[in-house]
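Have a look below at one chain only, the form predicted alone, in structure tokens format.
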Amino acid sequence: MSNIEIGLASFPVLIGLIFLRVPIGLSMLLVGLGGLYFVTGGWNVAFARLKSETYSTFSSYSLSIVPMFLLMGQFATLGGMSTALFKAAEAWLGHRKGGVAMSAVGACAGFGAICGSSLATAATMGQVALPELRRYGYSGGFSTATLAAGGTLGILIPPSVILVIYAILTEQNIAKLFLAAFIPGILAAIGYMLTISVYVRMNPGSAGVRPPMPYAERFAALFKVWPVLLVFLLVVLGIYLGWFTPTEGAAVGALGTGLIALFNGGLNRVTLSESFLSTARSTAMIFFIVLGAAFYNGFLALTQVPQELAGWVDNLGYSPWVILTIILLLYLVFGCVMDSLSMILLTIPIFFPIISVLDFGLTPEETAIWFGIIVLIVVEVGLITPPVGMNLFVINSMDRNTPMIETYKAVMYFVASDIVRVIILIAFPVITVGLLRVLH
């Protein structure tokens, strides 16, 4: 077999291991090591790479941003910021038709701005919002679907761990990616609220009514979220304006949320230790997947499969928009069986060289950033797409009385909203790159 044939044959082997429930990081590591053995004719290169790749991957300064953002999310939860965000959103939106569900989406968007993890956002806001949704008579499937969809805002609204990984893989500027994700993130929250409005009108019995609050109480609830706004502006603007590097910005954010949690009484010796342990576990999981992907992608690069695929696609003569559509449809399929980080690490080294040689009327940097935001949104759809939408399982585990099939039915409205948003961002790239053009 030629090197290219070995590289192509690795795909079904990898997918097979994933279906056999072998952890995705271990699957990529094993296939990468085995592939290197067949390409080089022995284990010497594979074992030598095991030493060098491990060091070069984990000594990357850029990766240090990941545990900082995860720790920031832990401290934000301890500081009661999730509750404050939900109460503020509920004070202004709760009396509307479907308003408590809209409040949950708004709170998810706010919490995503200081968390960066979809699963953490979904789990945290689920604990806060599910009791209120039950209290006001919202149906189980509609409630769980709303929170699962709202949780996906955690990886889109900056700062985002997945965007950091994408920036490292494609060698893009993290600050510019954060800025480009801002407007699509707002569109996502607005789109979900419109979806809720449509759903409650099509299913009148799915949502109860909550009386309006006096304006004095509304402003009092709004005042309590100023720490969230302060941390978000300090981190994102600080990174973009060059006050500090992304890693330093993440550290500042973790320190800020930690001080808020300490001031609010949520941080003590026990909770601090638990936060560090939880952050360490999540970081170890992410880093192991990154290591496995580094091995597998290094093996693919040696076989020249990504370069050959890019050249082959370029020579087909298809419209760049057709090729982009095919790639995004593949992401929707992958999203049914894989988690977001695994999809990014596995596919970007293959698809990004293809996108880079296509002409979308943008500069190379704009193309990379625009493609990254679109991919992030499609990956986000995978988190709520049956049968293996990770957010669906996280939220449903908190509401055992709601059958999963009811969540599946309701969440398809949010999936439709995501697809419409992807089409809009593809048709009008300026929505994504417009802020970059204005500020540069």
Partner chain sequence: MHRLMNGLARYMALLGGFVLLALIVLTCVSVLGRGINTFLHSDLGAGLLGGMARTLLDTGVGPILGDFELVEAGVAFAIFAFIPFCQITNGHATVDIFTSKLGVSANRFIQMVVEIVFAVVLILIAERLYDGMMSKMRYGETTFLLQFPIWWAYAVSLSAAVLAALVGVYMAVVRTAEFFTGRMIIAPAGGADH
Second form
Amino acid sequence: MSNIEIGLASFPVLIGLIFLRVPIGLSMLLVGLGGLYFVTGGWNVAFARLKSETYSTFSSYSLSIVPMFLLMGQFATLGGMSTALFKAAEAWLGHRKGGVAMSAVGACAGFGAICGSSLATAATMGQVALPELRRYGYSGGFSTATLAAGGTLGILIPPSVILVIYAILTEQNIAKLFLAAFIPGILAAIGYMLTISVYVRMNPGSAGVRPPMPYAERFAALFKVWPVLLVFLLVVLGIYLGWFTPTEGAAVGALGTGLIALFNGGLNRVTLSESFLSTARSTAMIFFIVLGAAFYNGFLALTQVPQELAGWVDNLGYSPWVILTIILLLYLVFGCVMDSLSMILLTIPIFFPIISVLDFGLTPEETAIWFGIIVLIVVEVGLITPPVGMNLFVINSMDRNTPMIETYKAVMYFVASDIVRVIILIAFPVITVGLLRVLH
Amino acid sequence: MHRLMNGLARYMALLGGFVLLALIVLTCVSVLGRGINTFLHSDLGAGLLGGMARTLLDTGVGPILGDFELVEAGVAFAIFAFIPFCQITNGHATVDIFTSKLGVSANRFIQMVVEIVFAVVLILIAERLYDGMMSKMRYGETTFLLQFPIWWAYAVSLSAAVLAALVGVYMAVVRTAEFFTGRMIIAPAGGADH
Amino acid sequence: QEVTLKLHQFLPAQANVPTLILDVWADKIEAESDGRIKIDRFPAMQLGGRPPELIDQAIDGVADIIWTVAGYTPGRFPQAEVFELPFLMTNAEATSRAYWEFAEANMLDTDYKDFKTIAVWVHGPGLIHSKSPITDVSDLNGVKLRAPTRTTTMLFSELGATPVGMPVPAISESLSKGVIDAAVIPWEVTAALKVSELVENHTEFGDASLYTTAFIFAMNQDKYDALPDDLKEVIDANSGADTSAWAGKTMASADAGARQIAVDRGNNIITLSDEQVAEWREAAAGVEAKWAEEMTGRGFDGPALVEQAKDLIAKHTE
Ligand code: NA
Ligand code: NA
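Alright, leaving the form predicted alone aside, put up the form predicted together with its partner chain.
Shown next: the complete complex, the earlier chain at its head.
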């Protein structure tokens, strides 16, 4: 077999292992090591790489931002920020038609601004908002679907772990990517709220009503979200305005939320241990995938498959827009069965070289950033598309009375809203890169 | 046995958590030091504090030397330290859409094979890390600014990697026992959060 | 072809060193071997790992040929640092030739024994790129700067600046954000990092050179040994003193274009007078002595190494 053939053969093997429930990081590592064996004709190269690459992958300064952001999300919950956000949103929106669900989305957006992860956002806001939704007569499927979709705002609104990984893979500026994600993230929140108002009109009886609150109470509730605002401004603006590097920003944010939690009485010996353990589990999972991807991508580069593939796509002579659409459709299909981080790590080294040479009427940097944001959205759709959508699982498991199928049905409305948004962002790149152009 | 392994994995993860927290504090102190240093050197700082600015600067207030290297070495240990806990709590990301259609014993068989392979890989990782450490020691490599030997950082990470391998072997034994006895010992909780 | 070699390095394919040196060298090997050697090029660490791992990749055969910075693995190639001492280099061509002869005399059988050294070279004179003008040593007081090598870090801390550690790609972002106020790099690197757009002052040292960086261009020993004799000859014909001198000269030649960018932008290019440079040299003498002492502590004859390097550089500088 030629190297290219070995490289191509690795795709079905990898997918096969993943579908056999071999952990994704382990699958990539195994195929990467095995592939190196076949290409180089022995284990020497594979084993030599293993000598220093586990350490060098785990000791990356830029990636150290990941556990810091995860811990920050934990501390934010302990500090009562998730509850404060939901109460404030509910005070202002709760009395509208579908208002409690809209409040949940609003609170998710707020929490997304201080949390870098979708599942953490979904799980946190689920604990706060799910009982409230059910209490005001929102149907099980609608409630769980709303929170699953709202959870994706954790990644879509900066800071975002996935964007950090994308920035590192494509050598883009993290601060600029965060900035570019901002308006699409807000659009996502607005889109979800519109979806809710459409849903309650098409499915009357899926939502109850809640009396409006007096303005004094509304302002009181709003005032309680100041720590969230403070942390967000400190971290995201601090990174952007150059008070510190992204990793330093994550450290400042984590310490800040930790101190707020400490003063609010949410942080003690027990909760600190719990937040460490939760951070430990997610961090180990993420870095094992990063490690596996490093080996798999190194092996693929050696087979020259990415270069050949890029050349082949180039020779097809399709318009850049057709190629982009095909790639995004692939993400949607893969997203039905895979998680977002693995998809990014697995595909960006293959797709990015293809996209970066296409002409979309943008500068190379703008193309990279715009593509990153759109890919971020489509992989996040994967978190809520049946059958495998991590957010759906997490939220559905919190509500034992709601069958999965109910959640599946209701979430399709939100998926539709995501797709509409992707089309808008593709048609008008200026929505994504406009803020960058103004500020640079 | 399970209590012992679980306890070890837990304590290792907590240790990693404390190291992570220490790195966060270190980074913040360094940012603060750099900020104060810049302020004291600025015209504003000199204007407000006069001679005090000079005195403060002479105390050496500034970013922590080698903060960058300490974060790199520390976070590597933290991540290695997190792996045993992830392993023993089935925290790795998997896709079970197809296997969920298979029967219990087929799933147990798959679990057994996966955990055995995983154990082998974790042992390999620890063994290779040891080899890497020896090579760093042999060549006398140090970090850039603090110039402490890199093998120290490898050695600390290695201790966690060895525990990860140990936990990996333990999980492989558990899943093998489950397959052959048909009894569930540790719930195969799936899913991951990130 | 008979042999395919993997050339791995850390810069993107379109950077100066790959296009002007590594690709040219590889094309020449392919041509002179009548296509019997093919060299696959893997830029930007495509084969995996981080830049400090390149040298081990060449030793272990993960890659067949690599280009790396000797200082990426501090402590491992201590003798190469002699060429990085402040104000030691003259021009890149002569200093690269001297570096090769020095390596032949002292290192090929010791520090560099685990790989086949194809060439060694240094880049053009490094200089200071800063937000506020720096002419006197006292202007360095409190300046947060990214120093490129261990010895320049020693120098700048001694001179009152605050060295901040970070990888090269982080320079642009850190400069634009005020995380650092100055960066010390040769002109050639400033174009890719857009340094001339981020700072307005550049301090040159006249005929003297503040510092340089030692590079290693190496091949896996087994891979070389396994070549048939006539192919070994092709590699040998493109190795050694001349190749090193050519690479150093070529790399330094890329300085002019990057300098022109700063000139065209109307940046302030400060050229220090001999008297001003003398002040810097005086401060740097301490670093040289300290380095020699450190080397003596490691079992080398520190002062002799410095003398030998200086003599070789003088010999090749017309
Ligand atoms: Na976020
Ligand atoms: Na999905």
